[in-house]
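Form predicted together with the ligand, single chain, as structure tokens, below.
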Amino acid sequence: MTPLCLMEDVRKTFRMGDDAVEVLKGIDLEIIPGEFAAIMGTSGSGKSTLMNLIGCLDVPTSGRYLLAGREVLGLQDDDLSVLRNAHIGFVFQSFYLLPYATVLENVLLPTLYRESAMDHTEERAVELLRLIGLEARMHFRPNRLSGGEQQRVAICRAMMNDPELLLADEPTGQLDSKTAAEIMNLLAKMNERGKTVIVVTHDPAIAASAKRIIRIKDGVIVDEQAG
């Protein structure tokens, strides 16, 4: 099967001043579509770089990295827009709703940036709200739900445009182990329903969910096993 990502080498360098650090020390990574991987490691040793690289939100310094078989390297910041609205979707530690948007038009706002109009877009969204138990609520202002409802709303715009890789980065940081579990049943749910899903989390309980666990340490991949 050709994988969803493939990374070789793939390396990072911040620059600060004069300073650079090499948080990304060769990365060698392949994904194949309908996996759900956690990325685990220690705070500070390059998950999050390695996700927004994954997200194409970044790119590399150096190496290959081929997101359903393109070329990442070299891409315009626009390109990089596209690549993300059509393929990726996102869930944040800190859930990230507009404040002024409610829950519905959360759910929407990527589609406001679809290269090709899409079918039925707001009886989709509402179904997916209704998939959460949060269809009642679709016209609410995100601050009137919970930390854990904010999270399944932030899941169901990263379904939206239906991407076939779904990235968590600590999407359970901000909530109690309960809610969390839920959380990690809902990431469970889409990756049955077809979706890649990787994780990004320092909590083993957590990432027992997954079925393939990557560990990270000092930039480089140290081991890889199944869940």
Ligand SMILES: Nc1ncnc2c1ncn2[C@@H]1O[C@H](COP(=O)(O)OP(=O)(O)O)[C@@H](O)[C@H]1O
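Having seen the form predicted together with the ligand, could you now give me the structure of the form predicted alone?
Shown next is a single chain and nothing more.
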């Protein structure tokens, strides 16, 4: 099966004045369509930099990265934006919901940036909210929701453009353990519906929900195992 994400000897160096710091030091990684993987590492391990490269929020300094068969290195910002919007839905630790917009309006946001409109966009948003049990609150504003409910709305928003890849960066970082488990169960449900899911986390309990655990330390992948 052709990988959805393919990295070969990917390196990322950041320059600070005359100094250069190599954060990623030769990453080889394949993510197959339909996987549920966790990238796990402590603060400073390079996992956030790796996430940014996987999500096309940044590009490698060197190496090869193909997303859905397209080479990422050398793409300009506009092309990266188009690639992200076509293939990736993002879920972050901070929910990033617009406080003045309703739940439904927040879920619909990604459709504003598509080059071609999706048919029945509002019906799709309502169906996603029904799937996570928040249909009755679609006209609420985020401040009327709990943290777990806000993260569920953020997952719906990430799913709105029907992406191949759902990329979640510390998605339970602001939640208690019970609510965190509910969010991971929801991500597992999205995976069962055919989505490729990558969770970036420092928490072994969260990583254990995935079917594959990729450990990164000091900018290199040091271990992989089944979840």
